[in-house]
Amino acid sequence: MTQTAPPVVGFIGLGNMGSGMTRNLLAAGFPLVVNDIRPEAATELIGRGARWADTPAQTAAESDVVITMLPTPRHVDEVVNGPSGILAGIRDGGTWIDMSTSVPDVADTVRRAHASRGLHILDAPVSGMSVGAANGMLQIFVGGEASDVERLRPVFEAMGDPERILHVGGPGAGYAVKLMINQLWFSHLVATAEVLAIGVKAGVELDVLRDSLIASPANSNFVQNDVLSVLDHGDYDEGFAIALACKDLGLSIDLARSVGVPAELSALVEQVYRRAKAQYGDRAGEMTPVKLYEDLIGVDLRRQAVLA
């Protein structure tokens, strides 16, 4: 029985997320062609067998599937539509997967302008941070045609947890789901920081307050797990910069505006995040709003069980 050779995967964007994702694609046996604005970001991958492409166009031309993992919609637009962009190299009927946290506009424009080329375009943003990218356990939320999702499932499974690769709807649905996940997580963070700061300032021991929250209907995965990064280690997660968190919050607000849904709470969370960015700098971690509240009450929120 003849085995079908795995598709050649082109990957553009070798930052904190893309570097781990590409290592896992190589480990799973996919031939890999890579491109990044920083050639040095590809050194390790080339040493492991990946090929370097000088431009996004060359990446697409040498690949069966081209993936983008980029910081903002503007970067996606430049990489796709620029003079040496993906569209200049991708063959008719080719496949482009955008795994960036973005909005539908760029991909929708490509679909409309190049409808005659038969391109397969999917949006597949991820959750799981750089740790999930490194260990191949990302959550992936895919928007696109069901037949394309199934055809590309082996590619997704090389980068993500097979149980958490979800086909969430048609084109654009992946972008929307990821923005809503981010928005709710950031809202959990701000609400939790505010509650912990008020309770501690009122004289309640931090451990007692958190245990009480966990035992109550107000419990959440954030209170039970995610906030421990700060409470146990003083780690505000610099692996994901607050400038990118603010970008994501802005995209979420833009999405709300585009569909005509008021987003008063989300807008307030965005303001808190932008205040933290202004105070601590663009490269501060995505959990730095907790530090805003710590500085306001003059107390670092740390669990006594860990300090002991």
Second form
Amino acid sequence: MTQTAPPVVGFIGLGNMGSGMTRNLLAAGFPLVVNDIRPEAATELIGRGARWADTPAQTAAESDVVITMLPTPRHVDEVVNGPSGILAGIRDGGTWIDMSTSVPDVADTVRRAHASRGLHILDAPVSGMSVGAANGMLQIFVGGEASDVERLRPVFEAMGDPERILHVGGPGAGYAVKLMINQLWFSHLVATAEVLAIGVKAGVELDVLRDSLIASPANSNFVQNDVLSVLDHGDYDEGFAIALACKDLGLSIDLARSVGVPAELSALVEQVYRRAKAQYGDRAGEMTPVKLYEDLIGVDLRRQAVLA
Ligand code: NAD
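Taking the form predicted on its own as the starting point, write out the structure of the form predicted in complex with nicotinamide-adenine-dinucleotide (NAD).
Complete assembly follows, chain above in first position.
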């Protein structure tokens, strides 16, 4: 029985997320070609067997599937349409997967302008933080043709939890789902921080307050699990910079505007995030809005059960 060789994967954007995702692609046996504007980000990968490409065009030319994992739609546009961009190197019929948290505009423009080239374009943004990227357990929300999603499943499975690689619809659906996930998670964060700050200031012990919330209809995954990063470890998750969180919130509100749905609450959450970014800097963690409330009441929200 002949075994087909795994596709060569090109990967552009070796940051907090891309570094873990590429390590897992290599570990799963995919030949890897990598590029980043920071060549030093590739040193360790090259040591493990990845090949360096000088430009996105070269990355695309030397691979069967090219993946982008970049900060914002502007970066995606630059990497795809720039003079040495993906479109200058990708072969006709080639595959580009954008795993950035972004919007469909760049991909849609490429589809329209290069319709005759038979490109396969998918959006596949992820959840699961840099930890999920490092341990290959990302949730992946894929927008695109079903046949492409099936063909590329082994590539996705190298980076994500097989149970949570979801084909969520046609082109653009992955971007939309991901933005809504983040919008809701950031809203949970702000609402939870506000409630904990008020309750603690009112004299209730933090552990008692949180246990009561968990025992009530107001329980949430955020109260039960995610907030513990701050409450137990004082960790505001610098693996996801607040500047990127603000970018996501902005894109989410743009999406709401473009489909004509008012987004009052989302806009308020965005403002709280922007305040935290202004106060603590672009590189502060995505959970830093909790710190805004801590500073307001003059108390760090930390579980006594853990401090004891
Ligand atoms: P990051 O800033 O850590 O990494 C981005 C990488 O892209 C950097 O290495 C940067 O040098 C590179 N880059 C920028 N411009 C480039 C260009 N023109 N050519 C080549 N490389 C370029 O960002 P990240 O945290 O890895 O996030 C990447 C994407 O994933 C973002 O869209 C983010 O919203 C999303 N995301 C992040 C997390 C997280 O927890 N960090 C979780 C889910 C989704």
